[in-house]
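Just one chain is shown here, as structure tokens, and it is the form predicted on its own.
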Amino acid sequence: MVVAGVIASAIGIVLALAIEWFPTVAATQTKKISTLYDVLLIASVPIFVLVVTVVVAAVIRFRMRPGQEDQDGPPIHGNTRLEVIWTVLPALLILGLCTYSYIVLEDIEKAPAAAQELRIGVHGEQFAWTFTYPEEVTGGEELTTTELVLPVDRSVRFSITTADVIHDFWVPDFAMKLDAVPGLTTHYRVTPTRLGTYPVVCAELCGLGHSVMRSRVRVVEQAEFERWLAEQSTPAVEEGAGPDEQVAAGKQIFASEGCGGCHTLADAGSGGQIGPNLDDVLKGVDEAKIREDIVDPDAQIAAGYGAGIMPSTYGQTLSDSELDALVAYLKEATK
């Protein structure tokens, strides 16, 4: 039993360590969070290698064989030195366990100089995450946004809301994630060091539309994000643009936004299942119904679809011109 418990865990802890349980490390968090997950793992295998094998050998071993139907076992005492080990040391080794983990929570939490870090609100609502970047980080006025950008080497920390139901806001490249309780506000902060776009998700079942509460983060260098947070205090349809320029901005619109996920277009090339053919439902409507349906979706719904599907935040998240833009190239594209 020993000799196969030492072979059997050995084996264990090296398959063990060699699969890749996490995503890209892309934060300073997700390389602590994997190390403490690999000593979790090497104190884990062999307590559940010697369990198993200790349950196989008295298999085994003490087996009822023919004749024996009708027989009692033998009279026997606990072992009170025995019972009283196997009960300290898992203790001390939760203990110990539980101790690393505190220390590995802390050290992620822990708050950087207040001048180095960003505060970025993150707001859930069925079934879409808009972004908050207050003044102090945009230098004007508050930015609200579907897209969330970050500076890499750069410590954020993230204040969760959500407007109706728990979610979850999840990075998994960052190996982060809370939920976004009703009336509470969540904190947690991460240090991207990696360049690149990572997905968004919920990871709290919030209803018929969680599977595409998706979103994106791009982490990009310091000057990049910057002149971001420039371009988005510049309007994306300047004022007076003609009809061709409002279409190309409303289809950009479309892109950005993240549209053809949801939803078939033939001229975006998006082949979107979760929401109506657009191809379809929006030909020969007029602008005012495109644009209640962006703006107030459950107004009325296509057949064969449910309610709170789609987001009805676009009406506070798209300004004005981004709105005429998107639905001018709606009107447009489904002639």
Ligand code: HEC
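Positions refer to the first chain, counted from 1. Under this definition, the rigid core comprises the largest set of C-alpha atoms superposing within 1.5 Å between the forms. Predicted model, so just to flag it, every value in this text is computed and none were measured. First, how it differs from the form predicted in complex with the ligand.
- With the core held fixed between the two forms, residue 99 has its Cα displaced by under 2 Å.
- In a rigid-core overlay of the protein, residue 58 has its C-alpha displaced by at least 2 Å between the two forms.
- Superposition on the rigid core between the two forms places the CA atom of residue 76 2 Å or more away from its counterpart.
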Second form
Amino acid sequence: MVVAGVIASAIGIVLALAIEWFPTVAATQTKKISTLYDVLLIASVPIFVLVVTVVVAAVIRFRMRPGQEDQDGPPIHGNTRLEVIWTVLPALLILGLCTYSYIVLEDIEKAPAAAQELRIGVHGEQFAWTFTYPEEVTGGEELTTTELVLPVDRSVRFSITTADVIHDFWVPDFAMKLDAVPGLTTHYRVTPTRLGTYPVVCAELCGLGHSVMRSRVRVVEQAEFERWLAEQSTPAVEEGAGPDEQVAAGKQIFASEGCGGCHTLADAGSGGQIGPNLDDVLKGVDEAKIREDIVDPDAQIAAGYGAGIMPSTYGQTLSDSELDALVAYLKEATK
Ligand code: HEC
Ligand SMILES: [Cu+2]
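Same protein, different form: I have the form predicted on its own, so give me the form predicted in complex with the ligand.
Whole complex next, starting from this chain.
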């Protein structure tokens, strides 16, 4: 039994460690959690193997043979030494693993030594995420955007809120997630360590549009982060821009706001199926109506579609001139 158990445990541990349980390691937090997970695997595989080996061996060795139908087993009245062992060993093991988990938890939540931390607001609303960069980060006005951009190797503390129901702010590649709870502000911090673009997911069933409540986080070099911040504060569309410039800017906004994820629009090359096909429904529609559809999507629900799926935040996150540009573009593209 011992030989079989040791061999099976070794095979089990090798297999368990060979599996990639986590997505890309994109933050210091991901690395520590992944190591913790590996340690838990190494501790639990042998126990699983031990229990199964003993059960299988007992079934084979002590099975009833022909002629034993009327016999009873030996009268056993407990074994104190055995009972002490099987209580104390698991208790020590659990205590050890709890302590280690607690140390990891403290470690990944620890504030960085330098006050170099970024503070960013995360706001959930059926069914979109918006991110707020306070004045201390932008160096100018507070910035609200639908795109999360973070500098690499710098700790970020998120303050998570919701406008309506419970959402859950999850970046799988950071291995961190936390509920956005009505009436509360919740927090977690990460230090991204790897350049790239990673999905942001809502991990709490929050209504009809839950599956599309997704965004992206882009981890970039510090210099590019500063460039991006500077770009955001200058309006994408200049005041008094000509019609062609407006249409061009509107096309960019359509792409960067993720409208194409839900809507088909031939000119933008998008094929989203969640909302109406804009090529069909916007033909001949006037600008005021298109604008209302974007700013207040629930005012008039397109036939055959549910209310509250299209985010109702564009009126706040897009400036007036950006909305003008977007409407001008949609008008032009569906002419
Ligand atoms: C999460 C999915 C989703 C996103 C993102 C989204 N929409 Fe919608 N949109 C819908 C749905 C669903 C409807 C139909 C229900 C309604 O009218 O509210 C709709 C309706 C519309 C309509 C009205 C269509 C009609 O039949 O009159 C317009 C115009 C529109 N969206 C434009 C946009 C633009 C522009 C963006 C980007 C700024 C955008 N949508 C982003 C899902 C989405
Ligand atoms: Cu949600």
